[in-house]
Amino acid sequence: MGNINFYSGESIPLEMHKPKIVQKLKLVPVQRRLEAIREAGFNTFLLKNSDVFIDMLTDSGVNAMSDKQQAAMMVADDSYAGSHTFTKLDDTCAEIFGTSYFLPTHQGRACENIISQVLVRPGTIVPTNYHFTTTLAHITLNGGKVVEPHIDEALNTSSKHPFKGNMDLDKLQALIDEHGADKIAFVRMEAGTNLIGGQPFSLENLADVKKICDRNSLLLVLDASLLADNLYFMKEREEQCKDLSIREITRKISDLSDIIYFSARKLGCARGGGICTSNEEVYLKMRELIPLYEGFLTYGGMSVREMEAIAVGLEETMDMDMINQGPQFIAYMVDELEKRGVPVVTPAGGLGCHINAMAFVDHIPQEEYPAGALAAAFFIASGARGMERGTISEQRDEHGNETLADLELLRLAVPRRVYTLSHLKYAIDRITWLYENRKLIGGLKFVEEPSTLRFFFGRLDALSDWPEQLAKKFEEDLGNL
């Protein structure tokens, strides 16, 4: 079901479900959000949910699960070992993507963990089309480094090109050439690049990257935990996609990965995660590692209540109705906001509406992390908590020299199924007063700063009374709402 055009003309995203619980939401006054924001050092992780009113830090674990997925919870084969529930999870896995291995984790990053320490050795690269936090974490803390051979379009942030997200097939051979292969850990390809704005990959790019590997003795793995997104884009813009089935176009993404990893919190709308292979070799490596750091083969660290509804929820991402819907809403929101001439990142991605901060307060310098100063001023107006996917989501270098990102975006994420066309209207109306307004921000330094993910713990300062001033203004314009 895509975009209903109603009789004024207005072309709206329709939700292809129904509430059946609901949980009240608080809007609390913008001097209480201020004084929130700064106990949280304005850090948007920091925040207690009880001073937030919509919550679009992320869409990991914060998804709504289904009627199905609920019910599947309640017959849970509670089993340290050898648990029913396991098999039923297992065997999801190998149908959906043809695997032959299932391997249970808690969640995404414990995937990168296994992986990294099984496949990174100490001077090895990991060419990847874009890094994710916690990927470059676990690589690097394994003596590896990573390097990204991404096509020129990605940083572009105003584009059309429909898959951003795809990796330069001369830079990576290029790269190959230089280092030698044996000097490559393995190949990796993020379903839907998060951090500049969930742009997608197409399955034609996936294929010529799978034959640099076959030909150079690679593994190419794939961390499919933003795959329904992907699936999603490849189906509409992608012309050998458009008469395939989606669990055929996962197939054929599966056929083309040697190693399939994914968070459960993203994928399949529960909590946990797991990897996926045919090949035994590794698969062998990365088993003695699950009970070591995870828990049990049959469970790795999650609840067995949760492998249910994970078994349901891949099943439901095969469903073009569900995975429609992420991706549907975030168009909405860029597309109104565009509008309004506030710079968005284009064409829209999956995971969440994505505002080009360095644009948007052109004003403050790269050192002063704009992206998150925008997260901390977009919660004073608004209540809405939003992610900083930009200089503070990176990390310093050897020398202790910050690594400035190469976009600076505040994320708002839609999680699926949670929240309504009138909660991401009212984000717009607020986004829309503080780029009217946006001169008053200013930026932030560090006061606390962790030596690793700095951006999940660390505390920030203003370095002027901005918020007071900026409070005071929407006080002004929009009184205490």
Ligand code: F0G
Contents of the next structure:
Amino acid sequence: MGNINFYSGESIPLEMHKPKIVQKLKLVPVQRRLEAIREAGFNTFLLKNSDVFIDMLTDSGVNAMSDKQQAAMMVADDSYAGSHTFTKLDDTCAEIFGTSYFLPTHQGRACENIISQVLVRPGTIVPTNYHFTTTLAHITLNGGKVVEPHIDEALNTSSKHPFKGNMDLDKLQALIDEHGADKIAFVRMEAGTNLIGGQPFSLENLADVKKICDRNSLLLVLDASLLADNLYFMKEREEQCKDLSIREITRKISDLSDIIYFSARKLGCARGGGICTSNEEVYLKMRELIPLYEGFLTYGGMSVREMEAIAVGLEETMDMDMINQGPQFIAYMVDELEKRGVPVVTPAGGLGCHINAMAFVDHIPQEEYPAGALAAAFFIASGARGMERGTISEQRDEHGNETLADLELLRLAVPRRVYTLSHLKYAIDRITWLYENRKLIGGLKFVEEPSTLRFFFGRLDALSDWPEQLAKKFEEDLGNL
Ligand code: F0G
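Next block, the form predicted in complex with the ligand, ref. the form predicted on its own:
Full complex below, order starting with the chain above.
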């Protein structure tokens, strides 16, 4: 189902599902929101959910499950070894991806740990269309270096390019020529490229990357965590995919990949992860690490209930009615904000609506974390929390210098099938108010800074009393809510 044309002329995304279970929400007054963000050290990860109205932090582990997933959880076969539930999940992965082996893990980054330990050696390089935070951390931890031969358009926030997640083939080849294939640990393609705004790669590009890998005897590793969104965009935007089913496109993608891993907190709408491959040699090496870090080979740190839910969720992902909801809601949000002049990442991607903080608060230098400041300001103005995806999400270099991010984004994730169009309209309204009052927003500084993945639990403070001034203006314009 696409966007339906209404008799009134309006065109809005229409959900092909209905809620059966609901959770009560609370919107706390603006003065409490101000206190809460101060208590959280201006880090939206540290907010308590009781202060959050709309949770747009992430889609990870918070997509709504279907009735069939919930029903499947009730028949889970609980046993340490040999669980029938594992066999179901194993069979589903084999059927969907056409791969011979499946290794269960507790979540996506656990796959990255296993893959990096097996394939990354000190001094090796991992070319990728773009890094993800945990991927970079694991590759670096194993002595490798991440290099990003992405297309130039990837970092253009106002673009019309349908596949900004594509790899630049010439840059990839040049990298291999420069360092030699033996110095390349593997080539990584990330579906629905997270940190550049949920942008897809094309099937054509993946096939071209695979040709280069084959010519140089390199493994192609696919991060399929955001595959659902990437599949939707291939079907919508790529000529060769128009007449293929989602299942057929998935097979084409997996046939081009040597190793596929995914966070099932995203793909499959449950909680867990897994690695699929037909490469026996690599499989055997990775298998040894599963009982060490994850758990026995038939659960890998997941509860059997979640494994049941993932098996059903992966099947449901093969349905366009299921995978279109996220990207269509996001496109609605992006279009409405664009109409109001708010700088958003275009084209609309998957995962969430991404606001270009570098343009929104262009008076805040990158060293004062514009995307983090915008995330805090948006929470004060709305009670909705987004996630900073900018310099705070980077790590300092080996000399302790700040690594300024390519992009400063405020990500407003739209978990699948959770929020309604009126929730999005509320968020759009509050962003519009914030944009009109953007000069009130000021910068942040770290007061507690962990050395790795600092964005998760680092604490910051405002560089002036701008949060108080913002809350005061909000009360004058809109009252206490
Ligand atoms: N790869 C990608 C592309 C991801 O988006 C994530 C998680 C992971 C790997 C790691 O998976 O969380 O299950 O360990 N992304 C979440 C997010 C955290 O909010 O974007 P995980």
